[in-house]
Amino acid sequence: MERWPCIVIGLGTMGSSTLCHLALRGVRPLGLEQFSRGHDRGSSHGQSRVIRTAYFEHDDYVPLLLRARAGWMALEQLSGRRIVHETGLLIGGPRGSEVVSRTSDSAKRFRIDHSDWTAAEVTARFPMFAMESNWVGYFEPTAGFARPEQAVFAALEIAEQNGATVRESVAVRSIEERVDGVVVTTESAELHADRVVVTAGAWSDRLAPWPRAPIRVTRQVIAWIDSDDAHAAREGTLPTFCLDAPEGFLYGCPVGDDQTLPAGLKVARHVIGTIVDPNAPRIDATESECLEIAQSVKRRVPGCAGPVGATATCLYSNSPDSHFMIGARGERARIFVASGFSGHGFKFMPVVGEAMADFVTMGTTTLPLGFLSPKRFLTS
C-alpha cells in the first residue's frame, strides 16, 4: 500500500491551491482528480469569475478576502501567469437594495477604496448600463475578475515543481479513518495517508459528509453574449458588474484581450438552480434560459446587448445557510473538508488553500475561519 503524508482529493480551485501551499511547505503531497486539471465539472470555469473585497454576505469574510488578495498576487508572481483583471466592479440596484447598501457599509468599515454613486453618476461613467432614477451604484476600482482555469493550472504547476504528485482521471470510492491514518480507496488501489483533505466540490458530501449539514448540488447556466457593440463589452470600457435587479440578480465579466473561446461577454443569473445529481449527464441550457439571459442583458446593460453565442452549465454546492463549511471531520483531526461554497467561494481560492495547509501541518489555523466551522450546525 502506498503511503503519503497527505492526500488532497479534488484538484479544482480549492484543491489545487491546497496542494500548492502544502508543496511550498515541503510536505510532498499526492493530489487526486477524478477528471482532468482545469475541468468544467465544478463551479468555477468558463474563463472568468468575479473577485471583490467588500462583502454584503457577511463582514467576517472581508479579512479572508484581504488575505486572498495577497495570495492572488503571489500566485501570479510565482507562476508568471496573468490571472487577475482589475476592471473595477459595479454593484447596482434600487435604492434600499441590501446588496448595494451592505456592500458599501462593508467597504466603509474596512476602509476599502470605493465610490457610492447615483444612477445618473453611474450612467455618466458607464453609459452601457440602463438604470432607473431610483437606482444607486457602488464601485470598487480594484475589484474585477480572475481566470479560474489559469489559477488552477498555475497552482498545480507550482505544486509539482515543489514536490507534489498529481494523478488525473482517478476517482475516489471511499475514505476510511483509522487509528494509524486514513485509507483512501480508488477504483484500482488503496492508498494510506497521515492526513486527507477533501475539496471535491459537488462530490465532497458523498466522500465526507458533514452531520446535519447536507450539501445541495444545483445546476447553473452561464452564457456568452455576442454584443452588438463589441467595444462597449470589452475590458477597459465595461467594468465587471453585479446588478440586484427586481427580476433577478445578473452579473457579468467583460471581454479580455487574453480571452479564448467561448468569446463574448460572460453573464449569468445568480439564482437557486435545479437540484441535480453531479454524476448525471449534463443538461444543456434551454432555449428559454438563453432568451431569459439575453433579455436581462438587453434590459439592464443595453449597450452590450446581443444574441447568446455560447452557453455552459456549472454545479453549485450549496450549504444549508449558503456559507462555507471548512474544518476537521472526526475526532482525530486526520480528515479536513472544505465544501459548501454556494457559488461565491472562488474568490477565496488562495486563502482556503492556505487554511487547509495550516490544518494539515499544524492541526489548526490562525486565519479567522471560526464562523465557517461546520460545528455551527450541531448547535442550531
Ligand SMILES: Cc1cc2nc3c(=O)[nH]c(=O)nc-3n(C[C@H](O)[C@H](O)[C@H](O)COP(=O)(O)OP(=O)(O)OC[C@H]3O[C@@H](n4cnc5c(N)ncnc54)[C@H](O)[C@@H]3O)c2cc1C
Contents of the next structure:
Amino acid sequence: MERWPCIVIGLGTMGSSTLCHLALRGVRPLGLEQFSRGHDRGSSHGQSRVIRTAYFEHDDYVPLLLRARAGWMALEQLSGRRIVHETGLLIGGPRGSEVVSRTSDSAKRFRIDHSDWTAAEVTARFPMFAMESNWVGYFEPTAGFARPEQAVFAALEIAEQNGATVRESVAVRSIEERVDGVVVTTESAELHADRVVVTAGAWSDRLAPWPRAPIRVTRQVIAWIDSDDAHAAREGTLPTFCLDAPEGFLYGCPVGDDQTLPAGLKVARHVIGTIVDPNAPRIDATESECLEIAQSVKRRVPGCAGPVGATATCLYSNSPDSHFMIGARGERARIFVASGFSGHGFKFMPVVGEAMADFVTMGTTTLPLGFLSPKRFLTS
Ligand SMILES: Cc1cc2nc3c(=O)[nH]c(=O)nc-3n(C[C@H](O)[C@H](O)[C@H](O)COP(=O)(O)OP(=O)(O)OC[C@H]3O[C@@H](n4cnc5c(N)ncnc54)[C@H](O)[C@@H]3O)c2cc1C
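Now that you have shown the form predicted alone, what about the form predicted in complex with the ligand?
Zooming out: every chain and molecule, the one shown earlier first.
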C-alpha cells in the first residue's frame, strides 16, 4: 500500500490552498481530485468572486480576512498570476439595511478604509446605479474581486513545484481512521496517510459528515450581461457591487482586461437556490431565471443593462447556520475537515489553506477560527 504523510481530498478552492501551504512547509503531500483542475462542477468556477474585508456576517471573520490579504499577495507573487482585482466595492441598500449598516460598523471597529455615502453621493461617483433616495452606500476601496480558476491553478502549480503530487480524475470512495493512520480508498487503490484533509465542497458529507450539521447543497445561477454601454461595465468605471435590494440581493463584478469567455458583466443573486444532488446532471439556467437577473440589473444598475449573453450554474454548500465548519474529526485527530462554506468562502482561500496546514503539521492552529468549530452544533 502506498504511504503518504498527508492526503488532501478535493482540489478546489480550499484543497488547492491546503496542498500549497503543506508543500511550502516541506510535507510532500498527495492531492486527489475527482475531476480535473479548474473544472466547472463544484464551487470554484465562473471567473470572479467578490472579496472584501469588513464583514456584516460576523466580526470574527475580519482577522481571518486581514490575514487572507497577505496570502493573496503571496499567491500572486509566487505564481506570477494575476488573481485579485482591487476595483473597489460598493454595498448599497435601503437606509436600515443590516448588510450596509453592519458592514460599515465592522469597518469602523477594525479601522478598515471606507466611505459611507448617501444615494446622491453614490450616483455622483457611479452614475450607472439607480439609487433610490432612501438608499445608502458603503464603499471599500481595497475590496474587489478575485479570479477563482487562476487562484486554484496558482496554488496547485506552487504545490507541485514544492514537492506535492497531484492526481486528477481520482474519486475517493471512503476514508477510515485506524490506529496507525488513515486508509483512503479510491476507485482503484487503497492508500495510507498519516493525516488526511477533506476539502470536498459539495461532496463533503459523503466522506466526512459533521454530526448534527448536515450540508445542504444548492444550485446557484450566474449570468453574464452584454451591457448596451460596454464602457460603463468595465473595471475602472464600474466597481464590484453588492445590492441588498428588497426584491433580492444582487451582486456583480465588472469586466476586466484579463477576462476570458464568457464576456460581459458577471452578475448573480445571492439567494439560497434549490437543493440538488451534486452528482445529478446539471440543470441549466432557465429563461425565467435569465429574465429575472436581466430585470434586476435594469432596475438597479440601468447604466450597465443589456441582455443575458451567457449563464452557468454553481454549487453552494450551506451549513445549518451559514458559517464555515472547520476542525478535526475522529478520535485521534488525524482527519481534518473544512466544509460548509455557504456561498461566501472563496475570499478566505489563503487563510483556510494555512489553517489546514497548521492542523496537519502541529495538530492545532493559532489562527482565530474557534468560532467555526463544528462543535458548536453539539451543544445547541
Ligand atoms: C455562484 C457562486 C458564487 C460565489 N460567490 C462568492 C463570492 O463572491 N465571494 C466568496 O467569498 N465566495 C463566493 N462563493 C463561495 C465560494 O466559491 C465557495 O465557498 C468555495 O469555492 C468553496 O470551496 P470548497 O473548496 O469547499 O469547494 P470546491 O471549490 O467545490 O472544491 C471541492 C473539490 O472537491 C472535489 N471532490 C469532492 N469529492 C471528492 C472525492 N470524493 N474525491 C476527490 N475529489 C473530490 C470536487 O470535485 C471539488 O473540486 C460563491 C460560490 C458560488 C457557487
